[in-house]
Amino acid sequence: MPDAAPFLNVSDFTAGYKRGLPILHGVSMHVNSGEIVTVIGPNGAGKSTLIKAIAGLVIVEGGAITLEARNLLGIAPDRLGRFGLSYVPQTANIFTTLSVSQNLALAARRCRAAPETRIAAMLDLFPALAERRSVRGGGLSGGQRQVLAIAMALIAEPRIILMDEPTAGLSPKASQDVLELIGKIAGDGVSVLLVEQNARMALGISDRAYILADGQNQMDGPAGDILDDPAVAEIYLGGRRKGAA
């Protein structure tokens, strides 16, 4: 079970890609240790901006972000791994011209442990990658690419992983496999903050969820409650309210 104490805190967050034109307006949220939290909402709601802002990739004009009470604002993205945070972007998350082993070797440069030990651990954890260790990233299926991207994030032994649309463009089966993998990662004690358009499937593996719209908090709560809410189903999950004509 996740710990009760908040692990990652985002408070009154205002952020965007250009100063004076924020996409997020006073967003607040938190992730507990060992918890999966999913952020859903319509296109343009600011979901990916939120993830990128936490990862230090967009301009933050107000608010605070802390990881175990440590202020993360102003820390360069390439240094966040030192604090136990990894980020898996939606696209360009592997090197397509390099083999699986070479991708893992590059990611392992950030490891505190011996790189060879961590590469071996990832190949043991993901047998499908071990079988294709000599295959270039560009020769992998979409699902395999996402598994490799997740392995590259895990190799540095993070305490929290930020994931932006990990099932984008995948088949339903590959999407299910990736989300099941995310569930296993959290089961091993790694917190996950997930932005996902495949809302129903993501909510099914999550502990809690936030709904963003127009760059602002709209709703939050246990993932199961949000999944079962008829109004949420109608507006955000492609469903209909019970009894609707």
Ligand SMILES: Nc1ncnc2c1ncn2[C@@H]1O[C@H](COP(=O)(O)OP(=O)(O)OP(=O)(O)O)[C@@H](O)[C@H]1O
Given for the second form:
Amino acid sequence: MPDAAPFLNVSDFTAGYKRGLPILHGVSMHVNSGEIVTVIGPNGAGKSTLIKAIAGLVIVEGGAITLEARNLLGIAPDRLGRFGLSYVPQTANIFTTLSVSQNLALAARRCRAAPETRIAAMLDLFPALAERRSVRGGGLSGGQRQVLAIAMALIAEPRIILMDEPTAGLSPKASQDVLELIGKIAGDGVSVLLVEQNARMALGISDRAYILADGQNQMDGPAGDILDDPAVAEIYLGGRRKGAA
Ligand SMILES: Nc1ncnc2c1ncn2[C@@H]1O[C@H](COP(=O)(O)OP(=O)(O)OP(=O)(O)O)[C@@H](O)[C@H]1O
Ligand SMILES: [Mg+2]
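Can I get the form predicted together with the ligand as well, since the one above is the form predicted alone?
Next comes the full complex, and the chain you just saw is listed first.
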């Protein structure tokens, strides 16, 4: 049954790092319940800024943001977890000097459920992390680090996760694994807002997509339509798809 209102709704966002110097100029987008929505666009388009604006980390000078019709604007970033929103930054998303268990324990501090229960749930869900629970974050492979960062976001039982380039720097195989994991997370009912350079792969697991350029909405639609659009492929996806006419 379709939702009456979008789950996450961003409307007419004007936001940036300095007052009076916005990077986003009236960006609007939404994520429906259980959807994977990907934001693509050239370097410097404002994709990370959009995610950071939703996560309360940059200055929003205009517009609105709601999660299930509840206002999120002005809510301190560390309180957004209580609203069901988790954010996985692109870099520095784990503590490299702490063990896997210690990373999870830190992330579990704000859980509603007992932290031990949630840590055990994450170790059950991610056997590769369980095997390496005593390993320091800095000793994990790139793919394992991203899995740990995602586990640290999932531990709070969010209803929506924002992820900024979770496949950056990963091999094609590790990227595929991370995107498959994201697909599974959404399959379990958690909405995902994804920013990806790896646009083709990300669109392959997404329901819908937005293209941002110069801090503005350029285009949006079903991920399949965006993938199949020849102009989009030429400009944003690194050329036409193999085998396409
Ligand atoms: N901390 C910051 N302070 C000031 N300006 C910034 C900051 N971070 C980014 N910007 C500027 O904001 C604009 C948008 O950057 P943003 O990081 O949102 O782009 P992006 O679409 O995520 O790019 P990329 O694909 O390279 O990650 C750029 O002009 C960038 O220089
Ligand atoms: Mg970015």
